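The chain that follows stands alone, in the form predicted alone, written as C-alpha cells.
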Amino acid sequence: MESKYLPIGFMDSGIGGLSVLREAVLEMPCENYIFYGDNGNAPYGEKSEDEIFALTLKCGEHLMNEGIKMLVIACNTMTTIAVHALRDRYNIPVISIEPAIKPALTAPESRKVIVMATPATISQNRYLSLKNRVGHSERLIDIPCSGLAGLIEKGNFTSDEIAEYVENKLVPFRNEDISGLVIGCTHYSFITPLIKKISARVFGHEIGIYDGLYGTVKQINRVLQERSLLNDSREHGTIRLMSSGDDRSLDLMKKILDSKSISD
C-alpha cells in the first residue's frame, strides 16, 4: 500500500486527543485514522515522569505496529516527557501539542493569561521553554489542575464535580485584570463551554480562550502536504477505536466521536 493511504495515529492518555482527531476528520474527512487511548492506565499528569515516559513509548509502539504514516501526540503531557525520544525513534512524522500561550499573549488587548493544565505539563522544561521563547511570561499565570483530567476521564462534560473544580480553580484570581485561557490539556477542551460559562462570572466578563489543537490540526494538515502523504481518495475515510481501559472506554470514545460537537 502506498503510504499516503495509510492510516495516521493518535495518541493520548485518555480520552483527550480525540477532540485533536475529531478537528482533523473536520479538516481532512479522506484521511484514515487510528486512534490509541490508554484510558487504562489514565490520568498522566501526577504520574512520575519516568512512568509517563514509559508509558507513551509504549502507546507510540501501538499504534507503530499498525502500520502508520504519521503519529499525532495528541497529549500535552505525552509531548512535555517524550516527544524527542518518539521522533528519534521513528523514520515517520511525529506531531505534537503545545499550549496556546502565543496567540493567547499576542492577542490585541492582551493582559494576564490563565493556563489550565496538568502538573506534569506545567513543571516540564520543555513548556518552561515554550514561555520563554514566547516572551510576556510576566503576564502568564499557571493553575496545576491536579485530577481534573481524571474527572473528565469518566465522560460526564457537564457534571457538577467539575463545574464546582472549575469554579475553585478560578475564584483566586478573580481580581486579577484577565484576558484569555489557555486549555493545556485536551481532555480540558471537551469542557471548554463550561470554562467560558464559569470564566465570564467568575471575572465578570467574557474572556478568550486559547486551545492548541486548532493549530496541532494546521500542522498535521501541513506536513501532509510536504511530505506528499495527503489522502487524494475521494471517499471518506475510516477512523478506528483502540484503548487499554475497558469496554466502558471504547464506549465512550465512540460516543464522544458521534457527537455534534465538543460542546455536547
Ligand code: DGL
Contents of the next structure:
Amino acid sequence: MESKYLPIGFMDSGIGGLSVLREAVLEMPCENYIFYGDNGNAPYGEKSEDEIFALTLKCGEHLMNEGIKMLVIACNTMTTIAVHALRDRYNIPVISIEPAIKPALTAPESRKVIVMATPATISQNRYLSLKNRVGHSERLIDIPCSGLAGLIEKGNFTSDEIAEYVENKLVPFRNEDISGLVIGCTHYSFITPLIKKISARVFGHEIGIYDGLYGTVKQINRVLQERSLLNDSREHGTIRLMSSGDDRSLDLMKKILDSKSISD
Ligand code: DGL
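Swap state to the form predicted in complex with D-glutamic acid from the form predicted alone:
Shown next: the complete complex, the earlier chain at its head.
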C-alpha cells in the first residue's frame, strides 16, 4: 500500500492523547488513525524516568507493528523523556507535544503564567531547555500536579474531587498577577472548562488558557503535506482504538471520541 494511505499512530499513557486525536480528526477527517493508550500502566507522571522511557518505547513498538506513516506522541511526559530515542529508532516522522509556554509568555500583555504539568515533565531537562529557549522564565509558575492525570483517567471530568484538587493548586497564587495558564498535560485538556471556571473565581478575572494540542495538530498537517503523505481519499477515515487496559478503558475511550467537544 502507498504510504499516504497508511494510518497515523497516536499514543499516550492513557486517555489524555484522545484530546489531540479528536482535534486531528476535525482538521484531517480523511486520515485513518490508530490510537494506543497505555491505560494499564497510567498514569506515567509520577513514575521514574527509566520506567517512563521503557513504557514509551513499548507503546511506540505496538504502533510501529501496525504499519503507520507517522507517529504522534500525544503526551507531554512521553515527549520529555523519550522523543529523541523514538526519532533515532524510526524513520517515519515523529511529532510530539510540549507545554505551550511560548504563546503564553509572548501574548500581548502577558504577565505571570502558570504551567500545570506532571511532575515528570516539569523536572526534566527538556522542559528546562524549552524555558531557556523561550526566555522570560522568571514569569513562569510551574505547578507539578501529582495525581491529577490519575483522577482524570477515571473519566468524570467534572467531579468534585478534581474541582477541589485544581482549586487547592491555584489558591496559593491568588495574589499573583496571573495572565495565563498552560495546559501542560494532554489529560488536563479534558478539564479545561473546569480550570477556566475555577481560575476566574480564584484570580477574580478570566485568564488565557494555552494548550499545545492545537499547535501539534497544525504541525502534523504541515509535515504530512511537506512529505506528500496526506491521505487524498475523499472519504471519512477510520479510527482504531487499542489499549493495554481493560474493557472499561476502551469503553471510556469510545465515549470520549463520540462526545462532540472537549467540554462534553
Ligand atoms: N497525558 C500525559 C501528558 O501529557 C501524561 C499523564 C500521566 O500519565 O501522568 O503528560
